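Here you get one chain, nothing else, as structure tokens; it is the form predicted alone.
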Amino acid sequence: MKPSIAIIGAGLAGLTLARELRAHAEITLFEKARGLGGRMSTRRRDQHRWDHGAQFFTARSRAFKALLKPFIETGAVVEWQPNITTLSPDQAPYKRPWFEPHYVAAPGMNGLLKAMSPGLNITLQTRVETLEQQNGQWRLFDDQGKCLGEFDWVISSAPLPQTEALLPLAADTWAGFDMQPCYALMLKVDDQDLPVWDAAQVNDSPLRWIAFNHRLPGRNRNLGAVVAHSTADWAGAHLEDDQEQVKHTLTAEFCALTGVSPQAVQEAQLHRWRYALATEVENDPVGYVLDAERKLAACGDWCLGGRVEAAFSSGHRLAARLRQLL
């Protein structure tokens, strides 16, 4: 009989782990959101779409390139070749070259995860709140106290603070890992009112990144959708501020940097990512957390210092180790 595994979180790390272990275990994924994605999720409003988390990804490892190959062939993943500029309040813009391929999923960043999910047992809109060990198995309970089942293993691919709160592991397990916040500003602006460049790295500003999301491959170019991300430091200093004021401040900063008229902004939304950016970790990290005796584990981009590929690599490494143990 195959062992049973509960995976908390259906982002890239969790889906990678589930796909690579499904021949060896009975796997159930629990995702608190309405859809797949985590920080690769896509916000919708009417016909507009904003990729308000990860904007793109690179592929440097052989394993990640192998994962992407069939999805590139089907068009679920597309290379992105944007016109990139650099902005700052006190300097003229200048072009910013990229020296390696950058990719996006289509028609939204969560498209890669949707393409990876067929055949997996995923329960959406379910927040795993607590664990309880009984007779050698882990019982999972949601935020209403309802039992979600009993499992041999529990693995969290949720952000670090949520994983730390959920898994009953020693405090020093999490030493060396950290995550920082970020604001995502989502604007509706007609394309003709925007500059000619497609995305910008921003210096010396509360904003660090601006992308004209509708110009990414596979999007509707007629529906202007802007995503602007704040710096982690600015988000941390203003995390509990009035959210309408934060939205107003960042919108004004976007207009000042880009020259877009405030009157051209038809609508503004704000998303507060409390756990957005993983900090760098030690030089040669294992890439996951594992207590084999208690059958608890964790993976995610925070185990390897951030980036989309780090989420894949963490799940991939943990899957290899668990195949040995199972």
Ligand SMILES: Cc1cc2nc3c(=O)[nH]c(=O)nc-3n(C[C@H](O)[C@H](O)[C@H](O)COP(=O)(O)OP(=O)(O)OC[C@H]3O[C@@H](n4cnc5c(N)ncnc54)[C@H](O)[C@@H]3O)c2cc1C
The other form holds:
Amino acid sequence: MKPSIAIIGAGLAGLTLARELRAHAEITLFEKARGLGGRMSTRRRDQHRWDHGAQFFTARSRAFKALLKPFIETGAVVEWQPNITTLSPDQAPYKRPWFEPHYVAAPGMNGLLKAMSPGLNITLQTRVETLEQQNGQWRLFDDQGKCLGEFDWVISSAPLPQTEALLPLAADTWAGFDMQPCYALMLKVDDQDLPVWDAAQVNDSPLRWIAFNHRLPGRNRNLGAVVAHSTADWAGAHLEDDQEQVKHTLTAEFCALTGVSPQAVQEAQLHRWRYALATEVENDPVGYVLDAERKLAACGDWCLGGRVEAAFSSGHRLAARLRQLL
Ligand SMILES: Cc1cc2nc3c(=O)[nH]c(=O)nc-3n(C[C@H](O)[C@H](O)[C@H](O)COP(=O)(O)OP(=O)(O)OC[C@H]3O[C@@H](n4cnc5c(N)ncnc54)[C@H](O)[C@@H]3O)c2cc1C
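One more: the block was the form predicted alone; return the form predicted in complex with this ligand.
Everything in the complex follows now, all chains and molecules, and the chain you saw is the first one.
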């Protein structure tokens, strides 16, 4: 009989792991959100859409390029060639070229995860809260205390602090990893009220990135949707501030930087990512956490330094190791 594995979290790392192990194990994924995406989510309001987490990704390893190839062929992943600029409060904007292909998923960033998910056993809207070991099996419980089943292995692909709270592993397991917060501001602004550039890297400001999301490939250009991200330092300093005030401050900063009239902003929403971006990991990391004896493991971007490709690589590397063990 194949071993059973519970994977907590259906972001890119969890889905990669599930796809690469499904021939070797009975896999169940548990995801607390209503839909797939994790930090590659797309928020919808009316007909507008905002990719309020990851903005684009690069593909450097052969394995990640191989994953993307069929999705590029079907149009679920598209190269993005924006007119990109650099902004700062005291300097004239200057154009900033990219030297390698940058990709987005379509019609929203979660499109890649949706395309990867067919055939996988995913239970949505289920937050795994605790685990306990009984007779060599792991029993999982949700936040209502309901038992979610018994499994041989439990693997968390949740962000670092959530994984740390879930898995009963030694405290020093987590040394060397860290994650930082970020605010995502989402605005409705008609396209004709926006500058001609498509995205901007921002310096010397509470904001670090602005993108006119509706101009990405596969989106509707008529539904003007702006995404602006704060710096990690600014988010950290204002994490518990009144959220209306944070929204107001960041919207005013957006208008000041871009010259967009405050009257042109029809609606503003804010998302607080408490665990947004993983910091670089030093010393040639293995790319996952594994306790083979207790049959517990973890993967995710934070194991390799916090980017979309890092999430893939972490799931991919852990799958290769587990195929040797199962
Ligand atoms: C604002 C922002 C901007 C970014 N920009 C870029 C960018 O431009 N380029 C780039 O390459 N990367 C970017 N990133 C990083 C990129 O989004 C991540 O590296 C990648 O999406 C991480 O994937 P993951 O599978 O490791 O984690 P996640 O996507 O976080 O997946 C983990 C999943 O676990 C679920 N979960 C957590 N706890 C539980 C629980 N107890 N029970 C059940 N489910 C649970 C979560 O809901 C989530 O879906 C950005 C991230 C953010 C937040």
